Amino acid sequence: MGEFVVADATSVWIGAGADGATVMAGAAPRRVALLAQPGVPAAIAARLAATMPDPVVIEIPDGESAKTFGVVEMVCRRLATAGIERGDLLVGVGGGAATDLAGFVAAVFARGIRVHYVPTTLVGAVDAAIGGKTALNLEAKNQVGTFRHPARVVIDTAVLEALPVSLRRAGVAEALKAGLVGDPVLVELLERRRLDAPLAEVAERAIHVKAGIVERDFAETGERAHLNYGHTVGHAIEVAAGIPHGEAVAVGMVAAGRVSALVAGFGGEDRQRAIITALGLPVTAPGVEAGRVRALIAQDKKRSSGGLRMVVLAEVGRPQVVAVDDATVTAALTAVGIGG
């Protein structure tokens, strides 16, 4: 635990008990905003805001239902009506879907306001929290956003050791993803410890994968694309099954895991889906519509001109991108249990 910064631009800190001071830290606001998921989030939000100046508080709707234009054009009017200026500052209270939310929102408000981030569940803590990456859905999921690294982002660890095991096991999908690209250490972790690893080292490990890697590629120009292992299926599976992020990426790294064996020699597909498996997680989607998941797979951000590109791993630790055909995409599709 403590504090370290991301790509020279977010400064990310790592404790329990954080308070308005903690959020606030490296700010000097005239106002706060403050954007929260309803429930805990919520909660924790008028907690801050109780010590920090002028806040106004925003309640936003709960998951994926909060990245659409509409919700970003509620937010702007209530911050324009509440007064808030370009100086002041704006805290994303929430999982992944309020941070993305807020991120956007900060980088078009008053054209660029200062904006920290308070995720409240494993996976917004070590993924999409960090990065700089926002994001709207449209037709699929993400397909609209901006790269804007926030100023701060505050984890509370007693937040994340409160939350029950449906949210620790989806934060902990992604956290094997960082550490199947980028930290073998991580993967011991979790494969030895399973849901008992300790979640202050397993969300600084799978940050710190994520830093290095945007450290190097911000806009996602070559490297970056690593961080999609399992993404590319798991998005697909998450709009069309409706399944929380985790699980689908859980799904999503099975199948990544068969077109590593099938292209890049990957040795490792029957250990990666035993660690899937021990941690509760799903590693097939059955009875999710074949054509369903695979015209979201079509239009999947990481399609260039010359077809679709997976991540894929020629061992852990060691991730690749690759143009896959579609005798690939079927293989994938199989071994997770969507036929056709």
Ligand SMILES: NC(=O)c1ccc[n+]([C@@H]2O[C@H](COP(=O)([O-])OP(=O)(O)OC[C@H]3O[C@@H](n4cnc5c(N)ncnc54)[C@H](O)[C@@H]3O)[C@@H](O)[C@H]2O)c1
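Owing to the predicted nature of the structure, the values given are computational and were not obtained by experimental measurement. Positions refer to the first chain, counted from 1. What changes on going to the form predicted together with the ligand:
- Here Arg194 and Val123 end up in different rigid parts once the change between these two forms is broken into two.
Mind pulling up the form predicted together with the ligand next to the form predicted alone we just looked at?
Single chain only below; no partners, no other molecules.
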């Protein structure tokens, strides 16, 4: 619980029972506009708006369908009609898709207005709201976007504690990743308390890992790649198997754990697998077509010069990027039940 600044740019508030003043703190706008996903986030936005002066509330489409130029145009027109101007405040309320959209709109409307985020999912709180990447989907997911930090992130732990278990698990998968690359205490906490781990502490620790890396490498020229631990194989499995991102990353971390053991002497492979299992996340992706996964991984390889590169752990909290050969990819896939 408390407030801290990350990446020299974003003040993060973590506590229970945020109101309009909590969300607007640090800004003195003439007007405030809230973008909210339907359902629970819309109800949260309505509650926040009730304690704000003359707010404009705009409902956006749910999930990925919000991250389009069409929705950006709709929102910008609504902001213009409502008289929102440069010195005003935009607040994004919802999961990572809502804050990705809000950040993009705030970067371009009136050439840039202040934006605050109220992430209502754990993935949003520990990952999407932190680090200043905004995004729209075009030919590929997140193909369009800007690097621009929100000025404030308000994380209401009462909202996070009420999440359905699937959303809790998805967020815990990303938090575990953060712990594995940068915070052994967070890994121990998740090992001990599993899905019952207190989300305020989980979020704060995961945020510090991500923010620390982003502070050192905002534009993703080097160290920021460490945040992709588990994502090379994970992303391929997500696409090939059509399973949720958090589950795919869990399997991807198991694969990366095997590569870590093979090329970096990582001794925590079995422990990592046990923690993932204890969190109710999958450790294998049986039945997924190996050829398709390999083809998707090869696309990754094409994007980076010098062969396929993966993030591995020498130990918990000590990630590094290594080039891997085909035999190592085969071993990684075998470790998660993908053969052939």
